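Only one chain is included here, represented as structure tokens and corresponding to the form predicted alone.
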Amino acid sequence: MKQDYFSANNIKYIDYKDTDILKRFLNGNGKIMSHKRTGVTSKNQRQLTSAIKHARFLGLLPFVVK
């Protein structure tokens, strides 16, 4: 079983401005990967999803990669 990335790196708050970390959880098409593939806890997955959506809305991350 994979360890939670945020717990392992002692990250308490998932920030929407930290696009380098958020890109790790997007697949090649720009979709959010499931927690089964990433090993993130469900609580952190919800925070991650809202941070990615916030970053997309502000134009920091793309909605779709072509």
Second form
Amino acid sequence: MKQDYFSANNIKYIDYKDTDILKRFLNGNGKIMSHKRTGVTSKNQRQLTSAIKHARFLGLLPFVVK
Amino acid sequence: MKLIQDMEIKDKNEISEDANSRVYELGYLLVPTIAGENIPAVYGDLKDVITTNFKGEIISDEMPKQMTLAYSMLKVVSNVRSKFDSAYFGWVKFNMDPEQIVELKKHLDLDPNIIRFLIIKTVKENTIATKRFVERSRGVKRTFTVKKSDEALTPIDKEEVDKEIDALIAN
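Target state, the form predicted together with the partner chain; input state, the form predicted alone:
Let's see the whole complex now, leading with the same chain.
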């Protein structure tokens, strides 16, 4: 993924409930992929991390995949 | 002139309302021990609490749905520890005064039906976009396949036409 996924799909607000989108940005262990790998702009990467963390808190996404 | 003045006043009122209230979203997990039939009642009560007790204005919401949690959660109610692997997840988006939201949080903290909840600031517009994209991409693929089939059909037709013409000439 070289281009910013969110601006390409015209997503202005990253929702924590959109787990299908958020799962794309997790690696095999459930860790958030780095800015370098995702190719997302800094602004969206910050939104993305907080959305993933909110989803984790409500059990929508795992903290760790064993 | 009166009309214009009225309009201006209305605009001012709207702005002041916006300044006083903010858009929040409450995501919550309900205890899975509630029977499926009782879910609408619990959900209705929660909405009532937001609208009547805390003067909120509901923008959009979704019915709680049963889901398996990504990890097991603990909740202590009256010194009894209970472990949950599944829950009913629902959310409500609403307008509310920032002072009221603190009270709402205190109220929800004491609710025995809720395992966990999350209150965040959000925007009024619909933020879930997944379904739309999936449909769009599928639609694009479908149109491509249709085009290909058309192209595949046309040359066969031409050949048939040629054969028919040949047959006519031979006759």
